[in-house]
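Form predicted on its own, single chain, as structure tokens, below.
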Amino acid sequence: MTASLGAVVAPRRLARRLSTIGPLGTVSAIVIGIAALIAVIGPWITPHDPNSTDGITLQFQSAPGHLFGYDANGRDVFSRLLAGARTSMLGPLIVVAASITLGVAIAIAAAWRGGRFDTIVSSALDIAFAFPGILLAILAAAVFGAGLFAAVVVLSLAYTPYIARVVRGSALQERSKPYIAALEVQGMSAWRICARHLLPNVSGIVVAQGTTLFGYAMVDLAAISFIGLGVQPPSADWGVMIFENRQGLAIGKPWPAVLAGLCLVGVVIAFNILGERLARRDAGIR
């Protein structure tokens, strides 16, 4: 009886939450869900080896079983799109997770301590905004070598101020509410108040900002891969696919680069829309 009741309540709860972000937000969430699913299972469902070459280049459906034909290196485009979803989304996921962890910790500490500590943190965040994240990532790749690791680390640090600044403002408002003072009077430790009360009450803005930053991180990492300093060929990645098939744009065979670009742009737009809808919901705007 309990299991059947839970099976009924869960879809209703999900539908109620989706209704708060509107039809466009719901569509964006579905697109993100499909992309995430492909990122998880993509490498195992590819019809062909994404790195194997057949000697046929830039041919569209020139052989049975190749839905989107061959790329500039004779590899199956559809298989590389499926396999490339994981790399294209894993990097941004790490960037967002790391920047949220660092940014929220800094913001909560600054809001709680206040005074000179908060002033120093705010000044440091303002200074950090002066350094473009993608430029720092390119410099890091040039110094430490091309690859995903250096770009992810630097972008994580570069995105931290964006999270910290927004969360700090929300945490300061929450910190000033009477219930926080009441908890302090009761003798509850600062750590428990922040972890059990302050942090949950700012989680909405954290999720909204993280969702938006995911799209930005995808664009930045794809751009770094496009110029050859991120994910390295022959690894399947949407940014790498655009770079490897750019010559097809000039000779009238653009589909490998265009399809990779459409996948990238579609997911980025979905994350941006969903992040904007979540932010509006958190602010009470319909």
The other form holds:
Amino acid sequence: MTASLGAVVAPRRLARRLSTIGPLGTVSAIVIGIAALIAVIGPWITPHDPNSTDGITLQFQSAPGHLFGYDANGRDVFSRLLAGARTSMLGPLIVVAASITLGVAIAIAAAWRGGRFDTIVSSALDIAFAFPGILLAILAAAVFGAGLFAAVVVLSLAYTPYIARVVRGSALQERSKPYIAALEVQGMSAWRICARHLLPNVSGIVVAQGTTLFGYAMVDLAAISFIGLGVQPPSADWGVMIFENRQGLAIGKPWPAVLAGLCLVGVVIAFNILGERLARRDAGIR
Amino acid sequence: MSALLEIDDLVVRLPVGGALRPVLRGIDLRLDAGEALGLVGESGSGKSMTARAIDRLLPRGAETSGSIRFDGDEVTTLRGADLRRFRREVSMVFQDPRSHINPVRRIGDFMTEAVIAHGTMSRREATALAIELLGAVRITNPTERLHRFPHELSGGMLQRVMIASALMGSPRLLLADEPTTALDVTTQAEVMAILDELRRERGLAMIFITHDLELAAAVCDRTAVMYAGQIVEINTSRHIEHDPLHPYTSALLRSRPRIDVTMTRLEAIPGQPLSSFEAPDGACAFAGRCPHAADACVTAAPPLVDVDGGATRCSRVDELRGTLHGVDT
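Having gone through the form predicted on its own, I am curious about the other one (the form predicted in complex with its partner chain); can you provide its structure?
What follows is the entire complex, opening with the chain shown before.
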């Protein structure tokens, strides 16, 4: 998977890979690719300083050289959108990476051990499902103070069951396949069989589920930032931008908030579609 | 010779529909080092389950009693590193090689991973041995095959890879669970010949599981016939083939197709094979299908009694001796 977008892959092979996720999936992958690129280089290509309040007297006004004009605090909207891509996507990235690590470890342990251990883990996951991530994040902000870090930690834990449940199902199915038994009778350790055989063979569903969760995490983190408990102003972040420019919606100047919202929605939808296509492809292979 | 494998009163119960049902009902076996034993029976008679019990590969929830000793050490209670060490001494060849090899790994990986992981060999040594063994199972271009994926090889080829792989760790016992059943007839003969030859060369003990009594008798020193989770007759292969002492063995021998006799219809054993948990408690499990069944057969379960250097589980063994037919010579 990691090499698929690299330059080492021949264009024809890349095209064949993309064809397995369909045209809509391909568009989604391209949208995500562009968003990821901006997240990496965004802060360096802003035409103006995203935190400069030069246009403080020109709130919500357009101005030459400012593509989307000024925001509520007289900052360049376009520059803030570019710079905001990084903070908006970094949080979900960490959430997904952390919940995958934790979720996959729990799922494979449960599928491998089975029996009572599996029953206990599965019940614990079902209970964990009941906790809404965003409420926990608000609670964490109350305890540890507002900020991206607390929100990311809490959401990582809250999303772990979503990964673990799906992967457990897949791993359980894989575990019962004869080739796993054949490895066992060769005297190979459980650890090795899990890491080198079981894990790679459930990686498809892990990637699919992780992609979908990325979208969810992005919405949750933007919402947490919107209510002021996540990314703190004046940092550029799409959720923060919606919050900062909300008065514009009332006075007929919705563009700064709407643009930030569109960026968010566009990327989230792309992640959802791609996640769903990857899951469907994975199911097709099985 | 000292016994490599000793099985005493092995009983295995599996959870079926909420209750534990017996699939093996008291197996006693003894296998010397370098000896080949055939395990023959119809589907569900427990032959595969016996091999799986030896290699501790029983389904979840299975309950085992009795004892299995390998080289004098009890293996039914092994755990962790000890179990892994034991498993390296025992190799298994499965009926369907394709489903027993990770489809996304290359042949070379499949063959060398275990020995490299165990630290017995370096990658280079393991690769050299893999090439040598692929040559020994008569696979052409062995070096090139190491880079192939399982789906690129035919079933017969893959089974030979499986056999080569089984020999990688220099095991002392080979459990061959219907290794040729899934192959077409010409491939079967070739794979069987390779297996037999390599086993003899290496002085490897083998339990050969098959439903083909004649094939078992041809490659094995001794043959055991199983029915409904029990051994009903065990003896030297020659004895089993020509002088069966159990009506079931005789019926099996007579139900095979022959090319030297014109028959309008193949002889079949009447009735259905019994699964071991349907077997009646106080009667012979085969009585319902046995042409020689008498009152004694349904009033008491016959024990396995030593006869003619082997053993048989038939109440009427003394009356029937000499009247049962085997393969004519």
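Here the structure is a predicted model, which means the values were calculated and not measured. Numbering follows the first chain given and starts at 1. Superpose the two forms; the largest set of C-alphas matching within 1.5 Å is the rigid core.
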- Task: Taking the rigid core as the superposition reference, indicate whether the CA of residue 252 shifts 2 angstroms or more between the two forms.
- Result: no
